[in-house]
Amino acid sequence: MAEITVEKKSRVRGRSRRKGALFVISAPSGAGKSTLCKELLRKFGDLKLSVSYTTRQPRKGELNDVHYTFVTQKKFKNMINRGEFAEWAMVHGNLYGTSLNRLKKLNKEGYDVILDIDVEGAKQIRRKYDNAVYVFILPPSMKLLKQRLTKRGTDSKETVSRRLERARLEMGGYKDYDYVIINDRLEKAYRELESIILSMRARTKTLDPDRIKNILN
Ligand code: ADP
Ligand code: 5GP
């Protein structure tokens, strides 16, 4: 099974190696994943979100290559044919995919990586990488999910209905994930997510062996 190994600059001395951690985070649209991830990225300088490719139209305020790389269906399909995606899926009628090159580059630069992807994409990653941790974020109820999607104000009424329908299906996929966070109170949900990141980094198989050697010497 493939594993991402990163060359990571040790803050202690010289260069050292540790396996790059991959955090796969899935949630039905509106559950609060972007809000939670934004806070994680603000707090952890060595954690980056992999910017996905998509054929969906940009929402108001979304920037190309920052929120997504927005491409045509033709370009996306060419990328599929050339094997350029670590995973890809059709979500809400649009194509979304994680670039293999971007993933490798981020890890080479020494970052741990968050993949904000759907359940189908997560299944594909599970088959390819054995060093990922899977987190599913649930809303406290369908009623609140609808309220949040409406409050966000980025989608039409029709799109909100479509997203709610899909949410029911997606939420059934939580069982395949290592952790489930119920996003009722934002601060509590964030603390849970942060704890998962910290504990993943302390796992024996993720630790930098050179750093441990330095301690033992
Ligand atoms: P997602 O990225 O999962 O689609 P967002 O992060 O955009 O969801 O959140 C959807 C809306 O719900 C946003 O307006 C956000 O501010 C709000 N929200 C997120 N988490 C909470 C929470 N715990 N309590 C109340 N509102 C929340
Ligand atoms: P949105 O259009 O609301 O930004 O995202 C819709 C859904 O697409 C979310 O569930 C999000 O996790 C998923 N998604 C975003 N990028 C990717 C990707 O690269 N691959 C897959 N499989 N899903 C993605």
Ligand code: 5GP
The other form holds:
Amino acid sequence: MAEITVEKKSRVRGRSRRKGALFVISAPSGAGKSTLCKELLRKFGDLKLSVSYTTRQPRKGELNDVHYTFVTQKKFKNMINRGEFAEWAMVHGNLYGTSLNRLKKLNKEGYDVILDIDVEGAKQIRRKYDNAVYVFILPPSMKLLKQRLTKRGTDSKETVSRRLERARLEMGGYKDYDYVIINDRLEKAYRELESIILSMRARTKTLDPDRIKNILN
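Form predicted on its own structure, per the form predicted together with ligand 5GP context:
What comes next is one chain alone, with no partners or other molecules.
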């Protein structure tokens, strides 16, 4: 994929009365979702990624509490029983979940939050939050998706086949999302995703009232 060449901007917000929004971003494995989310986080200082809990083992280069919070199945299930997740799901034999407390803390501080979650997780969030925006990222074709998964070299042929089978099922749910982005060119897909973030922030109900008061005064 070509490297995205965009200007990095620091937009760290001070104290704000604006309640942060949730951006739920889903995609089949290999569609480029992680790359696009990383670029958003690089550019927007007041946009945070909700770090999910998972029971799977860390991959090479992954850091605890940065990429995921890695826990045992026992601890994860105890968290389920205590109602600590805004959503959770079993994906490829591993449990993944979004911490309710982490979401509340970030939103209270005025941050917009990216939820990098699957279709089932998005359904759960949809039932609980009315301030979320839903974006689905599609690959240009199944053939290219298979090439991307194979090229990564991190999964066996059997695992790649399972991911492709799951991808077909997940992509059938794109109509439940507010926006669909086809990632045929990385920079184009990023611009589309960025425009969704900016348009949401410009909506009347998401503006910081103190900023408007300063303008009027």
